[in-house]
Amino acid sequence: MTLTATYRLGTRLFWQDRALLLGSVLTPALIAIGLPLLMRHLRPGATGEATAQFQGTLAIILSITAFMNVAVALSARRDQLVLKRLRATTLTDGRILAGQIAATATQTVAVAVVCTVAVNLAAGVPYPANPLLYGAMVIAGSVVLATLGAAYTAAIPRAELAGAACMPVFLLSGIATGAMGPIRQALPSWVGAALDLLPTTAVVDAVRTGAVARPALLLAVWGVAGVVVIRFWFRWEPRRS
């Protein structure tokens, strides 16, 4: 079995669990076409309110499709011993977590594409000014998003827990970029600045501003703690009672 097999299983078990499909795919994909196009709605000429919400979404798209996703998968499997057997064949453990984070990445782009085809089509949302930029943040960010969701399981007891464990993430990442609203400006400023140096942040900065060595940076400092965090810490079968 190669490094592109396990891309495939992770990817097949991905579309076949319903659970995760509405989870990590439909719930963030209604919250980032949904969000900016009710802003429409309600203010009709509000286009760049409804730009910033849409930006701000992809903090959701990151912490939901990517995180949430990769950390719930990987827990259930590795309580499943799924992870166990796997290791079992002439596998790598680098290789069998690299599919599954590849896999994840992949499906997180693909969510923050169609969402970002469709914002433009419902709401008028204007494709980002420059793609390529915009292109390489969203890849990195579901990579190390994805990276970060693996080391996350260390924390995580069982896999029933994963779900309910991830809503921090989830909720600060919404809350760090105006996703969920004027929220973060009721925050004590140092609180503001701590949330600027979430992983999520950096892509929706980058994204708004046109920043690229501030986003990058912190978001290789992010990905460099995932994988020791993954070396030293991640567990592939469950605990025992």
Second form
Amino acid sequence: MTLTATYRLGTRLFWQDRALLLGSVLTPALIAIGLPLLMRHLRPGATGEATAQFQGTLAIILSITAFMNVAVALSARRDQLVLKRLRATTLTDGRILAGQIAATATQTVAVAVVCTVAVNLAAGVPYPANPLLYGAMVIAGSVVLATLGAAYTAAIPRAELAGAACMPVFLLSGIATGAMGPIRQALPSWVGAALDLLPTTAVVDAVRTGAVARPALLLAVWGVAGVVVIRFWFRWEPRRS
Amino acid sequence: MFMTAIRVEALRKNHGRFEAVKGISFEVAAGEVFALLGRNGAGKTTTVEVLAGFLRPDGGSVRVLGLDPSAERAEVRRRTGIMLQEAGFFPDLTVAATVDAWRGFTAAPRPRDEALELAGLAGRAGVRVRQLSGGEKRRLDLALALLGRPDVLFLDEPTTGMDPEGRAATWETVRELARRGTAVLLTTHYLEEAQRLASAMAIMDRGEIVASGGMAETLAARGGRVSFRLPAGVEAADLPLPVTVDGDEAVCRAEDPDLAAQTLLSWAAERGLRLPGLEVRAATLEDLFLDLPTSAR
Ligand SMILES: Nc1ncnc2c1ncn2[C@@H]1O[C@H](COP(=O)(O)OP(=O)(O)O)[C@@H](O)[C@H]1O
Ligand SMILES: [Mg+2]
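The form predicted together with its partner chain is what I need now, so please give it after the form predicted alone.
Then the entire complex follows, led off by the chain already shown.
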């Protein structure tokens, strides 16, 4: 009863909020569809590059639509004492967060699916060779990034800072997969190695190369880390001092 | 039947190094309305939040329906309703959508219309929460607190921001719930509210209880007062009963204010005097409050 209730509420609040839709659905969708499309027009026939670009922008969808979205929504609800009110009901702490994480993950998967279809139609990016792996990685990535977004609120002092606090995560994710252009090649190799450990990179690697074991392990480690941080450091109320 | 719904024993609670509650004890029976009074910062909200399972006690023990609210929060929540002093809503949801969402979080909830009716919000179902007045938000708070038909109700400053009509309606709802056996713990700084609603009370100051008891007994024990304007040419010392004079108003405190009034009036009649503006009243909570040591106000 109650988990679906928080899931439904999270979903409803999301689709009802125009500013949120603009920032966390439209923007990443435009990047994910627009850049491959642009590439196609600049260099007709370069389907491979458009495909690589699109695969890279999955990291942007994950870091904005999943991670930033949850972090902004939860820190706002924390500061407005909405989380406190939710905790005054029979809902357990786990259900409050799980419902929100599941709702955000669903939105992220929906955005990824729409973008996948759109770039196929608009820029000729072929559908994934292994749809099952693609789907599993997008779903797992969405859940893990939404969980990490919830954990990240522990480091966000006030809700107004949530968007800014998520920018580095978004930039790093985009640079790591090449979604922001070939910045990565200019960085020292140890930075590249570190960027390869990001959960967003793991998803993009799996989608690009068909690898399963390493990306799955990375996602699992990040997921557990997120849950541990939430368990010990998640703040349900704003700081008083 | 006397059943203890809330039991607080030597409760201590610190915020960081600050001792907000310093070893208080009280009990609330099923069907009783208990008022926790005291000025701002006395520790009332901290006490309520411990009882509601938001905070763990640092000393002593609390039981709600025989359960430990922080260890057995889920079970306690099923049977309690909480109106926090401060909590947010989703501003873009309507009143109806808010209640519907909260019904989803409640086992065996009241129907939406019944909850809105109880809280006096029946006509406002379609309004967005951001458009409600402060008093109406408080009513929505009450509607949500009542959804689960709780056996124990925590009301932390429930009528703040309400107009007199809303306040009276809320009192009636609370009284009716108590009549049906709900234990109510009320904090308020409206002394009239406490006096009208509560059958027992405790006054807190700086984390300690400085006065407590049954409302009727406590007030009766304080007697009452007779006040009137001192007639021209009459000195306080002339009167048959001791009075205190403030400007031209004389106040006589007495265990039985009716008897005191009769004594004063017959004394005046014998002398052909009148006692203008004569007023007789029983002690109020405000009298009691004002008589406490100044630090406790
Ligand atoms: N989270 C907190 N952190 C630090 N101090 C707090 C916190 N909550 C309450 N206090 C302090 O504890 C005291 C009691 O507060 P409270 O229980 O809210 O009193 P009341 O409800 O009687 O006005 C106040 O001095 C208040 O400033
Ligand atoms: Mg308070």
